[in-house]
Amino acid sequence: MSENQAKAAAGSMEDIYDEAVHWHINTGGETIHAKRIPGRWRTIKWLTGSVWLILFLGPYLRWNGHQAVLFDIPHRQFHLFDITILPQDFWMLSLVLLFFAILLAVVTALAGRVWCGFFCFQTVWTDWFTWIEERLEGPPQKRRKLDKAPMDLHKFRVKFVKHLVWVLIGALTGISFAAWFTDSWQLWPDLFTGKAGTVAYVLVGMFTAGTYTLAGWLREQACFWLCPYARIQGVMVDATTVLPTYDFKRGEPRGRRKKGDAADKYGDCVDCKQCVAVCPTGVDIRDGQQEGCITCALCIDACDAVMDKIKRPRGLIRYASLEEIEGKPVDPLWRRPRVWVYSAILLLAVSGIGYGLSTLGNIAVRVLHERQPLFVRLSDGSIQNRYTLKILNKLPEKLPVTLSVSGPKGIRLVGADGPVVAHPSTVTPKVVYVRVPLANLKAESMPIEFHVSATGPGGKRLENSRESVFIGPRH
């Protein structure tokens, strides 16, 4: 190896060593007590976290005398207000899953771990738990001091109240989650009177323990070591992804200004470490993008507050791409191929879901044509076909259904003179016969259409139809 090669190798090793020194991940040896400061991103974080509070109210709402949102697993049906989804409609579930999977991918590719920073259960519940901790134990300095203090009556009382509140929140979370799968108004009295089933108690217990452990104790460690998304998100971003980023060109060299210092001695970063103090995972954004960064943008609020105090422009830490920070031209979103690909898949999924919901009714009919024989010639010269109609009633009560058929001239339905009682939340089969005069058959196979109609709750008219074929002899 030449002398120049040796120097280059030594220089690269020094760069790797310097990077390793600054690449710090808290492995659980210390408890992170993040500082809370007001700001635009903190407000957005509270608003996005409150979405889950609204969603957890879903099972407690009533709609037309029943639970507004109910995932009835034993009976294999989902109730969403006026919509009832049975296994026959679960093809839409694949489109819903596809939509959210692609949405997660496109958001990560464009703006990083937005889900982690603003919507994830772990992030939101941890934020609430630490807020309660701050209300009871005080700001970060007091919490650290209390953790190191020997156990006494005061410390025991504060810690006991905190953990009790955490357990109660965990229990409320577990009960509210279980309420999605059973009658919520009946679940509460059943739980406290011992009438709830074993599954309900196990589910509530698991969610209580899981919420208490993950949000109260593990906190950011769940993001580091348990969440698979934290591992794969690194391959989903590139130089065009907009992330909370430290502008090193503007901020370096960092240092605290003193009177008499030259104007260009230091950059805008005064090394106050407020960006680190507010970080819920304890990373230093100034050391570059790290696995622990959940892109919650709280460091932006902290840095902007400091810039306001020292009368410097905001944006030393801001949402920016690597290309922007390096001064390269940034292509607009519409010129990025993957944005078009992601958008096309999202549009396809949304269109499918919209079509499914628009054609989803409380009754439906499927038609099976009898194959043996295909048709029968009657004594009066007419042709008869046999069909099995499978009437799907998605309502929780019996439904009298009227059957009719349309098609060639003289078509007549036999075997359904009166209403057919469709049983609740299941398929009711009905065998019927269709007769057509031979003279009115213009082809060996002609289209016909079966119609079902009924009057639902509140006098609502329910209708559905299904096309089939009528088979006759060859002309």
Given for the second form:
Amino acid sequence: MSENQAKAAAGSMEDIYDEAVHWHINTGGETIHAKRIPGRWRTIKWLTGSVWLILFLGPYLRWNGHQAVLFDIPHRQFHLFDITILPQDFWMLSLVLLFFAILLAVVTALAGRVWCGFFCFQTVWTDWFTWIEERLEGPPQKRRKLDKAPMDLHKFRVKFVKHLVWVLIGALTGISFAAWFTDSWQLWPDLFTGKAGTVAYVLVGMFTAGTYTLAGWLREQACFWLCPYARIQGVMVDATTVLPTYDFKRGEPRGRRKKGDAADKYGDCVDCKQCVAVCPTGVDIRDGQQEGCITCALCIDACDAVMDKIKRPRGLIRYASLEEIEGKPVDPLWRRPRVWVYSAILLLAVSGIGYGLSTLGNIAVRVLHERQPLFVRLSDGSIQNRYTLKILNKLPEKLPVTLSVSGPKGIRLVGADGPVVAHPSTVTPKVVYVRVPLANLKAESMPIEFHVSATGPGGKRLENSRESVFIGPRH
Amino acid sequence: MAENNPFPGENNTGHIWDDNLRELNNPPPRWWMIAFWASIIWWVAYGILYPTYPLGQKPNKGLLGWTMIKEYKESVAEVEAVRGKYEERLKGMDAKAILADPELKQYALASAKVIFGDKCAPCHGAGGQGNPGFPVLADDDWLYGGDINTIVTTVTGGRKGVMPAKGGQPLTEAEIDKLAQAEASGHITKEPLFLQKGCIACHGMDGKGLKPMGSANLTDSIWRFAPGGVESAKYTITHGVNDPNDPKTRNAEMPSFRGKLSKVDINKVAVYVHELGGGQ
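Write the structure block of the form predicted in complex with the partner chain for the protein whose form predicted alone appears above.
Below is the entire complex, every chain and molecule, led by the chain shown above.
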């Protein structure tokens, strides 16, 4: 090893130790009391967080006399406006999950932890909880002082009201969640008169306790130590990802200016630590991208406000990629292969869901072949097989369904002379027999096909077919 | 001892051996202790509320009075409550009426599945597919008739048909062979011996059997006794069925279920058999 190499190696070790000096990992020993300041990203955060109003208000929407969106698990059917989704259509759910998983990946790769910073329930509920805390206990300094102060009547009253409001929000969250799975207007009176099901009470209880603990007590600790997605998203970020980034070229060397300092003694960063003060997870963005950063961009608001005051241009902390800050050329979006791959998968999932929703048949038939006995010989020498047809009717009304069968010559359906009444929104089982003359059976097992047809509302013809087999004696 | 502790400030208990081997006081975390005490309290409460350790001569029955058999009986009562309303309706009905009511028929089929499995399947097979010597119930061939009322009669009273060895006639080997050949070909009525030897007395002029006697239909493709064919037919003609005088006779007896099954259960199982595939 040459002397230079040794020096370089030693130097890099020194760098690591230097870095470690700045590492500050809060394991919950310190409560983060973040400062709230108005700004562009603050407004955006309120707006994005308000998508969760859907959770609270959505269940009360009505549509044609029933709940617009109802995930009716006891009856195994989902209602989305006019569409009824039965377990048979559940392959679409996997596409929905694929869509959102890839959406998370693509957004994270391009713009960082947008989900974490702006949409995640942990972030949003914590934001509401700390907003309430600020209304009741005052700004961060006052809160820290109150935390240290001995318990007296004033402190007890303030804390009691705070925790009570938190629990109430938790309970409201739980009830709103439960309301998606049962009749929402009936749920409220049922809950308070003790008539709701055990599942409803357990669900509401779990959500109340969970919301109160996670948003009231754990807060950023949930992102640090509990959440797997936080870590997953952390590793999906690279040097081309646009993130809230400190422009160290412009900012360094940082320092507090005094009168008489040379104009070029310091960079633009005045080391006011406002970016740290407003951070809900308590990290210092100037250390670069790190696991604790949920990319909520509140530090951008803080820094911009300071830049305005010292009459320097905004954007010392801004949404930028590491390559951009380092002055490297940045590929436009359409030149990045991963954008194309992700978009293709997204498109695939969306078209699959679109296809599924547009071709949801109103009737369907499934066939179960009787296994014991597989076949029976009749007096006239023909062979009989027994089948259970499962006729699925997704319409909300009774439907007379005509059954027929096709297969080997002389095939005959017995036991379904008139139309079979298929009950609404469920599967109706129907036992039928199929007879084939022995002479026409060319093999031990022959393919046959069952057909169901019905006339739906408005004279629409509904059809479905299903293949099965006809079993005869061994040749 | 604390004054001359050689390792101050490390929270040791003051127990020091061999100059430096010492016991430290590192209590478990608070949450762990809370869980520890909570589980002890749980255990004590459980021991008081539920049957646990014997107290003296008698076991401790627990304050809640819980027993496994009580829980079982409650579950049974729950099932009976669901069944009860159907069973109540079935009491006054005959099997034909049950068959005509789609809801009750569905209930009877579900309920009789167990009865059929216990009482009928050992001989007739789980799906009514029959066994050697025991008729198939899923086909359309019935010795005594396949309408619902006859099935009820069959299950209630049992059946035992009789065919004397050689039809009670002095048949020669050659004659037996001729009759068996004719039967296997499906044209028994064209064989003069069929009429001459009086087979028609029981099997009818057309050879299709007489339902009230349970005599077999000799013209269809179904064999009463496995495996069927000429040899099988010869054996049956030679030794008869249930002939008390021939020790090699074929045994064919269906026991009576009167008293073994309630009337309602017989009706239900008759509906089940009727729906196996060949009910008339």
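Here, rigid core means the biggest group of C-alpha atoms that superpose within 1.5 Å across both forms. Quick caveat, the model's predicted, so the values are computed rather than measured. Positions refer to the first chain, counted from 1.
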| property | result |
| --- | --- |
| C-alpha of residue 439 off by 2 Å or more between these two forms on rigid core | yes |
| Core-aligned CA displacement of residue 400 at least 2 Å between these two forms | yes |
